[in-house]
Each structure stands twice: as structure tokens, then as C-alpha cells.
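Just the one chain here, the form predicted on its own, laid out as C-alpha cells.
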Amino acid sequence: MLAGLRDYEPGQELATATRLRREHPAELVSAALGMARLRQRAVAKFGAEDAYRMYFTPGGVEQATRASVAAHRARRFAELGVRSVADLCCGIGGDAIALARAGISVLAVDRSEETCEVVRANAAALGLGGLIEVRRADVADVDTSGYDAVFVDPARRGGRGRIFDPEAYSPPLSWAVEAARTARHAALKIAPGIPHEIIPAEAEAEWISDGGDVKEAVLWFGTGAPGARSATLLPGPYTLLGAGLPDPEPGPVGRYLYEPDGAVIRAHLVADVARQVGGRLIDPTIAYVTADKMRTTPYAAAYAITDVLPFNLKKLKAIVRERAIGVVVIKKRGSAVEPEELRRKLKPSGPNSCVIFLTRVAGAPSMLLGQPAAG
């Protein structure tokens, strides 16, 4: 039945359910339609080929690692010589699948029997059952000494949404760190907003973005790079390893403006991008880099700046009208102005386009106008 629901339209659910109930029990039809909806949601993370063969729970889809990110992590484990991993808090098996596809044997552990059954079903559906052992258990009771590495993905959502306190994760970050310290190699998946000051000194911290969106941070143990900070951009992959540089001195806005990737900003590596492009900050508190010459880097989007002005709505409206700007991309950092409200007030119309940056320059509210720079 599920195979026939691959292209089903949610807007036609009643008609689809009525048709299926002529041949199948109502409970089975309801379950199949629910799984079809979850598979459609999962395509963004797993791709159509896998998503339409896999099984999901509502929370599992939400919390599962994106396949591209999981594959990157699996490659890193493989490069460390890891052949077996204890995947603690495995969820619906996204990371276990990536690890198995990298040729690594996996013990997938979760305390939910339903989740464990989903992992078993996914391993079988993808032909990976021989590499993934599933165990229902409390992760604190699992002996990981027989494995080359430990991977922990604590639950970071509760009844009220996202959990921001690492000690409120399930299990807490402190427990995960101690588990990592007992293994030869380990990786702990954490929220990208983790304060740098609570990162253990012996851990390497990596922030990962995919397609320009920051997805997660990972604390690595046993990599031989304690204290390192890096930003990895997928699908490249491009990895920027921090050199411990101080923030560059701010200066006037030059011909080009660079917008660092979110993973770069989270990793506190804006200074490293500034060095790459020979640039400076536009303000001590703003993560925009400016330079007088164009230098291409995968770690920041570049824009050619045409106007640098104090923020003034009347002036901006006049520019948009005079230049027949109909397509406006509004970006902001350090500004209280809401982009959508501003867009309504500008009433853009015409054949031309413009990127507007609402920000601060040397502490003053400013507006920068420009276009994406040709690489």
C-alpha cells in the first residue's frame, strides 16, 4: 500500500482514504497515510530514493540528522580508522545508516521500543541489516568498551520545544562528555549555539552548514586536534580550520562586502575569512567583512557595493523608485528594522534588482546597497 502512496496529494487525503478503505482495514489505511506524509517530509533530509523506502516517527523526522551531514561525519570516523561505533540515542537511524554505508559496524541504541523497531526496519529496507545491531536500552547501561568509537546525539527537544541548556539535554552534555572520554574516538552532536566557554579543552569543535544553513555542531574527541575550531560547509566539503586569529580592526566599507557562512560565524572564524580576502570588519560587533579588492572564498558570499548611506527610509524609497528596482533582497545584521515591513514600505517595482544590507557601520545605523559579485 505504501508504494502506491508515493505521489499521493495531502489535499486529496479524504478521497485517497475512501478508496483504500474499500480494500484495507481503516486502521491500516490511517497508518499508511500517516507514514506517507512522514516520507514526504523526510525527502528534504534523506532524498527521495531513501525516504520512500524508510520508516519514520513524527519526532524522528524532526530530529534526524540530514543525510549529507551524517555522511560527512561517517567519512571522518572512517578516516580515523574506526571500524565499529556505538551510536547512543540513535533515533530513527540516520547516522547509523551513514556509518554502515561507510563500512562501519554500528550498535544503535535507543530507549524507545518503537524507535528501535523503526531502526531495524530501516536497516532492512536499505540492505544494511548485517552492519547495524539495534538494542533497546538506557544509554547509561551500555558497555561501549568493545567499540572503536562512541557517537552521542542527545535529545535537544522537550515538551516546550528546543532545549538550549546543554545540561537539560537527554542525556546531559556532561554525561556525554564523560562517555566520550572513555572511548578512543568520539563525536557528540550538539546545538550550534553552544557557548564556546563550555567546550571541553580536549575536544575539537566543528560547526557544519549544508547549503548555507547551519545544521549542527560536533565535539570530536581523539582526533589529535584538542582545542581546534573548524567550520565545514557542505556539499563541498570545504573545511576552514581556525588559526586563533584576533578580530581584525574595523574600517570603512570598501568596494566589496563579504557575508560569512553561518558555520564560520558560529565557529568564531570571521577573522580567518577576513585574512583570506584581505579585509576588515565594518563594525567591531558585526560579522560583515569588507575589502577593496575581490577575492573568492567558499566561506563567504561576496557582494559589490554601490552605495553606503546612513539609514534613511525616505532616501531608500527614493533610490528604489528612481532606479526601477522591482526585486529587493533585504539582509540585516545589527538592525532593528524588520525586512518584510521595510519591503512593504518600499513598494519595489521595475525590472532591476538590488541587495540591501541593514546594519551598523562604525556604530551608526546604515544601509548598504549592492549586487552579488561575480566570482
Ligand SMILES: C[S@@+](CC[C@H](N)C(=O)[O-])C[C@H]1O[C@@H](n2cnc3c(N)ncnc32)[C@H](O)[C@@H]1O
Contents of the next structure:
Amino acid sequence: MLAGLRDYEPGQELATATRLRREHPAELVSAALGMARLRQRAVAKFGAEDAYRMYFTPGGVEQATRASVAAHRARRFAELGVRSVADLCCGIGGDAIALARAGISVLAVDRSEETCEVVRANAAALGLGGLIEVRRADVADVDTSGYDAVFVDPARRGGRGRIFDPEAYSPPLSWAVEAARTARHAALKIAPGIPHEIIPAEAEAEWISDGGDVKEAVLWFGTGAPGARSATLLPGPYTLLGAGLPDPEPGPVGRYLYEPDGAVIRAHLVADVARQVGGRLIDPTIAYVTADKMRTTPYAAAYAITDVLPFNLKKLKAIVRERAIGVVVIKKRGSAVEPEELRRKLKPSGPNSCVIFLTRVAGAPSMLLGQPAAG
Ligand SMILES: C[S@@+](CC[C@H](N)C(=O)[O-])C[C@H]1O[C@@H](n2cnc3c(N)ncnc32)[C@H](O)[C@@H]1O
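Alternative state: the form predicted in complex with the ligand, after the form predicted on its own:
Starting with the chain above, the whole complex follows.
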């Protein structure tokens, strides 16, 4: 029945349920429809081919690592020579699956019975049962000494939504750090907004984005790079390793504006991108880099700037009208202006397009106009 629900339309739920109930018990039908909905949601993380073979719980889809990020992490573990990992807090198996596919044996631990059943079913459905051993336990009770590495992805959602305090994660970050310290190699998945000051000195911190969206940060232990900061951009993959540079000096807006990827910004590596493109900041507090030459980098989107003006709505409206701009992309950093409200006021119309940056230049509210720069 579940296989037949692959293309089911949520809008047709009642009709589908009525049809299925003619042949199946009502309870089974509602379980199948629930799973079909979860599979549809999971496609964005796992791709259709895997998502329609896997099983999920609502919280499990939400919290699972997307396949691209999990595969990147598994690759790094494999490069470290890791052959076995204790995946403490395995959830529905996003990471366990990627590790197994990298040829690594996994002990997948979760305290939820239902989640353990789901990860077991997923391992079997994907033909990875031989590499994934599932154990229902509290992570605190698991002896990880026989494993090459430990991976912890604590639950960061509670009854009242997302948890921001790392000590309120389950298990708390301090517990995960201690577990990492006892292992030869370890990785801890954490929220990308983690304050840099609470990162343990011996850890390497990596921020990961996929398709331009920052997904997570990872604290690596036992990689031989204590204190390192890096940003990895998927699908690339491109990894920028921080050189510990001081912030670049601010200066006037040049012909090009570079907008660093979110992972670069979170990793505090804007200075490294500025050095790559021979650029400077437009303001000491704003993560936009400017330069007079165009240099292609995967770590920042580049724009050719045509106008640099103090922020003025009347003036902007006039420009949009005179230049027949019908498509405006509004980006902002360090501005309180609401992009959608501004768009309504601008009433764009015409065949041309423009990117508008609402920001601060040397402290002054400014608007920069431009176009994506050809690489
Ligand atoms: C963020 S999810 C893991 C997601 C997983 N990495 C994936 O990609 O599917 C966290 C999981 O940790 C489990 N968990 C939380 N505290 C735990 C504990 N003390 N012992 C065992 N499991 C725990 C939760 O049941 C939940 O399934």
C-alpha cells in the first residue's frame, strides 16, 4: 500500500483514504498515509530514491542530517582512517546511513524504542543492515572504547521548539565534549550559531552550508588541527581553512561587491575571502567585501556595482522607474528596512533587473545597486 502512495496528493487525502479503506483496515490506512506524508517531506533531505524506501517519525525527519552533509562528514571520517563509529543519538539514521555507505561499521544508539525500530528498518531497506548495529540505550551507558570514533548529534528540540542553550541539548554539549575527549576521533554536530568562545580549544570547528544555506557546525576532535576554523560549501565541496587573519581594513566601495557564503561568515572567515579577492570591508561591522577587480571565488557571490548612494526611498523609486526595472532582488545587511515592504513601495515594472543592497557604508545607511558579476 505504501509503495502505491508515492505520488499521493495531500489535497486528495480524504478520497485516497476512502478508497484504501475498502481494502485495508482503517488504522493501517491512516498509518500508511502518515508515512507517505513524511516520505514526501524527507525527499528534500534524502532525495526521492532513498526517501521512498525509508521510514520516518515526524521528529526524526525534522532532526535528521541531510544526506549531502552526512556524506561529507562520513568522507572526512573515512579520510581519518576510521573504520568504526559509535553514533550516539542516531535518530532515524541520517548519519548512520552515510557512514555505512562510506564503508564504516556503525553502532547506532538512541534511547527511543520507536526511533530504533525505524533506523533498523532503514538500514535493512537500504541494504546496509550488515554495517549498522542498532542499540536502544541512553548514550551515557554505552561503552565506546572499541570504536575508532564517536559521533554525537544531540537533540536540539524540546517540547517548546528549538533549544539554543548547548547545555540544554540532550545530551548536553559538555557531556558530548567529554565523550569526544575519550575517543581517538570524534565529531559533534551543533547549531551553527554556537558562540566561538565556548568551542573547546582542542577542537577544530567546521561550518557547513549546502546550496548557500548554512546547515550546521561540527566540532572535530583528533584531526590534528586544534583551534582550526573552516567553512565547507556543498555541493562543491569547497573547504576554506581559516588562516587566523585579522579583520581587513574598511575602505570605499569599489567596482565589485562580494557577499560571502553564510558558512564563511559564521566561521568568521570573511578576512580570508577578502584576501582571496584582494578586497576590503565596506564597513567595520558588515560582512560585505568590496574590491576593484573581479576575482571568482566559490566562497562569495560577486556583484558589479553601478551605484553607491545614501539610503533614500524617493531617489530609489525614481531610479527603478527611470531604468524600467521590473525585477528587484533586495539584500540587506545592517539595515532595518523591510525588504518586502520596500518592494511594494518601489512598484517595480519593466524589462530590466537589479540587485539592491541595503547596508551601511562607513557607518552611513546606504543603498548599493548592481548586477550579478559574470565570473
Ligand atoms: C538530532 S537527533 C539525531 C539525528 C540523526 N543524526 C540523523 O541524522 O537522523 C537526536 C536523537 O538523540 C536521541 N537522544 C537524545 N538524548 C539521548 C540520550 N541521552 N541517549 C540516547 N539517545 C538520546 C533522541 O531520541 C533523538 O533521536
